[in-house]
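Here you get one chain, nothing else, as structure tokens; it is the form predicted alone.
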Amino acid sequence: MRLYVCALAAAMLFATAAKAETGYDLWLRYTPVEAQYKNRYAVSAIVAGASSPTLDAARDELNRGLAGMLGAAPATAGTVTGDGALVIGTPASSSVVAGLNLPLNALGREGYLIRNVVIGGRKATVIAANSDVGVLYGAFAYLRLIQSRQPIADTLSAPKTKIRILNHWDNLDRSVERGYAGASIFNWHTLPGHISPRYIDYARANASIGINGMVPNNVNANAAILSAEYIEKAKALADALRPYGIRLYLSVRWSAPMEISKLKTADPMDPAVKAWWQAKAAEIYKAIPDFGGFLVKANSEGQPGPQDYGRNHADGANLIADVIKPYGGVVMWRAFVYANDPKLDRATAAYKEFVPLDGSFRDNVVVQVKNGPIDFMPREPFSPLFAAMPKTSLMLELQITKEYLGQQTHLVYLGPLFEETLKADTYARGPGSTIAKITDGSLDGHATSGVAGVANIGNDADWSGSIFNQANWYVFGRMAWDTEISARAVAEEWTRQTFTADPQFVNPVVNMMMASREAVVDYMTPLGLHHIMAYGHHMGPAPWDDTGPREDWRPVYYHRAAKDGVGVDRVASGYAAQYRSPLKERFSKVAATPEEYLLWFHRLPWDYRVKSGRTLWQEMVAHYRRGVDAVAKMQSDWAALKPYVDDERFGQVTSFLAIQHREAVWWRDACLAYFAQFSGQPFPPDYAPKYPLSYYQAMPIYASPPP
């Protein structure tokens, strides 16, 4: 059910300013179009054939959207009797669609076609596909065109990747690891008896951007999720999501056979362990016939796994893959692993563990690789694993929730980060071997492909902790569907649907969004610095922190600042050599390394001259200051847009930008106060941190200094 706040905006200077909104409706607001567009988008009737839960969902969404945007829901008809009909269906469900002989073969199961046609001398538009879910995706695309004020032109679209999935790091008690938008939306206590309307709205939102899978529980899994009690609950959730084309997967704990059934071991080579997984798979698929499969985090950050028994990752993944293959299930095995070895560069760890196993995994195993080798940093080079496992299906893992990028209060649009990753050329099979081509399976001919996103969703009214965080959920889905779409194009789509299609608003907001990721890199981790956030909560700067229980959890491990210089020599560590030529040669030479990765790959003296002619220290100061200035510009740009936005959402963004500016200043001043003690060089005449280093070091968690 769509929810609106019924308070009127204090002023309505422009027609596009609206009633106050909580943000609950996301990009599916369906507000009235301007008068000049009503004839362009007018629909006389929806012509649908046979009924199914998914086709009914498509028809209901079209009715909802057209009623909201055009003022009334169109009639329902069995045939085209006049101009302006909207025909929906598959050749199997609709005789009208079947009679059009449309070019659907290349669209696969999930693709769709939107086309203007003439039927019996009457002008009509058809949304057609090979499957009901394809029709649903087409219906959402059709409504997106109207919301964006785009012409209803011929469109053929099919997803580039097969698995487009949200990983929720939600715990069974409704707490959310790295979640910044309230408690989990999944209330396991009330399942299976109660299906919250929010589950349906969640499914609608995901289907609208092409997401077709979800994992409702944390990768740091509770074994109870595989108990009979929770399988019954999961079934109810899967049933609710199914009409929207969303398959349910579960994250599992490797030691579940021991914790649930008291087996003495979880050794993947033990016959009793295999029998346990076979029985559990049969139990799950009986309850959920279209169950997607399992996500596994094993032998990582203290989680149990096959290595506890002298086995390797392939041994563990293949055990589960074998028992679920008859059902069509997939195992997503995470490659986020690293040993607690101070002599080993953590960035090299996953490569060393997984590359020797290339070719050992079953064909229904996909190894899930984070975009970078460390951990969702504001910027890091792509993981060298992507180029090194041609015989294994690899799945890209991105983080939508901004664990290291200001969490809910910093406006950081992740589209440029996602695009940077997908377009990165790995040279795995020569030039043009992009991560997009690896993860969609086309480069090496893998049938299983996918992109996973760590969800930023919670039970806050606006779902994501802030209005602009919604854009990161949106862009993830759109880029998972189309790995070649540009971040700017998606930002424009989202802005037009979420706020207004008025170019006087859209253009400055999109520019602001597109600049926001580079701003956060500048004021947090410029020039290849990384992981200098405070330990544990990752909120705020702490480059001085050397107190974590593991050396590679301490920020000092990642910059190693001293009088003689700063940065990590990843040529000596062997990390640079993990890339394919010409990248390994480029990254091995200081002068050839892109400056955005300079201190990632190299340890340099403070007086090293960068391309600008400044010393490394001076360039660091310039980047930190530029980041703060960029946030100040975002504040002024947003302030000028008040006439176009309802007071509630305008106020939230305004207050969060103020927090972001204060915290950007905090980042700048705290980091520069720390690094200054080593650089031996002065601050510019017009700048110095407001407080001494000791002040910043003593600040409590989630506090920023006063203005």
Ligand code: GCW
Contents of the next structure:
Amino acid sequence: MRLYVCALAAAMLFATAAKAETGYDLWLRYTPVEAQYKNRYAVSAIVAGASSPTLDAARDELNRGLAGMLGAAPATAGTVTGDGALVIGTPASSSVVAGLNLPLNALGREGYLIRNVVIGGRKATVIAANSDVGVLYGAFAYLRLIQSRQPIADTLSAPKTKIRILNHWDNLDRSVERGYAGASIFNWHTLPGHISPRYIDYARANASIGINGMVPNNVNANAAILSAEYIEKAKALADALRPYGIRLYLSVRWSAPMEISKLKTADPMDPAVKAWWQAKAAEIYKAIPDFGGFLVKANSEGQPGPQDYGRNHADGANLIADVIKPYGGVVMWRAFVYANDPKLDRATAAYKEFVPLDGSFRDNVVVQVKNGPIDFMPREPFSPLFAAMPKTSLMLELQITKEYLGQQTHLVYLGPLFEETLKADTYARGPGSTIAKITDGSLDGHATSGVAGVANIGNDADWSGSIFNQANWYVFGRMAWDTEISARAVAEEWTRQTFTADPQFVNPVVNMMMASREAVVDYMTPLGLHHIMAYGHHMGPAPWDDTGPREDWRPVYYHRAAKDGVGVDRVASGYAAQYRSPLKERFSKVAATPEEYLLWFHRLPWDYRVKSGRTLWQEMVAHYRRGVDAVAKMQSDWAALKPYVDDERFGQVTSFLAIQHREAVWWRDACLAYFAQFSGQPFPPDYAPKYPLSYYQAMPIYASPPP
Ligand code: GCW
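If the one shown is the form predicted alone, what is the structure of the form predicted together with the ligand?
The next block holds the full complex; its first chain is the one shown before.
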């Protein structure tokens, strides 16, 4: 009986500690700190100086965070009167900050400084910056230290890139292209009349990780976004986001002048077209004085563009760049283009179209390049365009939503993929010419720089479709701010804030996150395989599919498996030669090509011996099996962590991992059943797909995979 009572008491205690959470609070949960930390983080008063919408947002966030974590919001004071004050502001907004003569020069416009100081004999901490938004970023960084139970050490941080922007592929009817987290959070119907509190929480979350721009509408754009009615709606949204340092940009449809104003043409050289864009820019900037600019997908996958009139991408980009230049706007022109030409290797397409235009773009145009030359695969070599346009500002585009990596449910932390891209050495100017240095503009001295991420945000309670998908939003922001931060460090930071700082929990979760990207590569597309997902929705395996309307949309185009071998000869296609030396030589030789890119660059016989000594076929089987095993390990690792997580979030992760495991098995078995018919070699004695190939081929779209 006593035992029973004890157990009950323990269970009750535990239940209070682990209150059910939907995930809505993201990494800004501000739950109470453990007793031993109360003194370390105590704040006697916030000394805030003058007020502004952004400084108020910083102070409100500090109050909210400190109230949650320490039990009560600190008092507000005009001066430092005792130990433990938190002083915030810029030299302009706060005489206390001005009096400290802090070294703020290195911080630029958006950086911040957190420093422990003594003011009039009293110990205090100061969060200072050159601008109000820098103070806001500093406030979030300060709260991050407390949430992750780090000491409040002196910190100086400034972003490496200027534009850190989310691209929402959200349609005006609230459907989301490649969205797996519910409907769009942007409700155009109720704008401008209603500002959903969710917009403010969205802005807070973005500001907390340094994101300073957003495009609310899909790059497959609806011309209506530029109508007077929608500009008024966009203004309301921009006004709501502004205090958080977030600028609004819009995706535009090239043919908008024809669709909205019935012009006869959208030819960039036509004076009436130029006049239309000029008037439109004036109209937008009147409503939104800090409007960021335009994002354009043109002559890509059927979208209209300047090529429809015999003009090129630079002609189009420059026209709209010129009209927004006087207002300080930029044009982000996407390089995601490929012609429907079966003789052309799709991987070579963007380079061929864009490299000849290097030097002809205005300085307020940024060409936005996806990390890889095909399309956000689980793994791709970096796009060779990055090293080939030194006279043009280039901006990296990453996909946060997991279109090709398990969509809503699979636990795949994208930090390692983003890090692999940013650290990739292009050799554009010799060794050390990383993508980080190209996207931040430093390699060739470009003033405009940035990183774009295709958002994974929707109106699901947890914003991103799963708790672990939130980590991908988080790591995008953190890496856009600091292109050299490690994926592991960010995973740890996120885990501590999202769950608990207890190392018994943090260490296994971080290990799990760090291994998850390689797992998805293994169970979907090992050894350089790519784009073998089912046509259209890209969910599930379909390496056999040769039915898509365009040859370069068919999985068989990307692996060309036959009895004599598998893989694409991208030396012959001219793709390998698009890289700088020594990469082009390395990728041109089979033995020198890193094995993770083997079948990306080369077509090899099934009995080719890889480094492990296995045949290509045996190695492929080993990778697919390893991927599934890694998911099983994630399941058992997670199961052991139940005591640390509330039931709601624990349950979601548990069930999603079970789905991921079933689908990893499906991927492994369907792909191996397919490739086996060509390999001419047996399965290993302890493995074979459960069903014949015809079973997997007959599975209807979105059908559950077999148990
Ligand atoms: O990844 C592909 C997607 C399309 C997308 C396109 C693009 C917005 O399948 O849905 O369209 O890329 O990036 O433009």
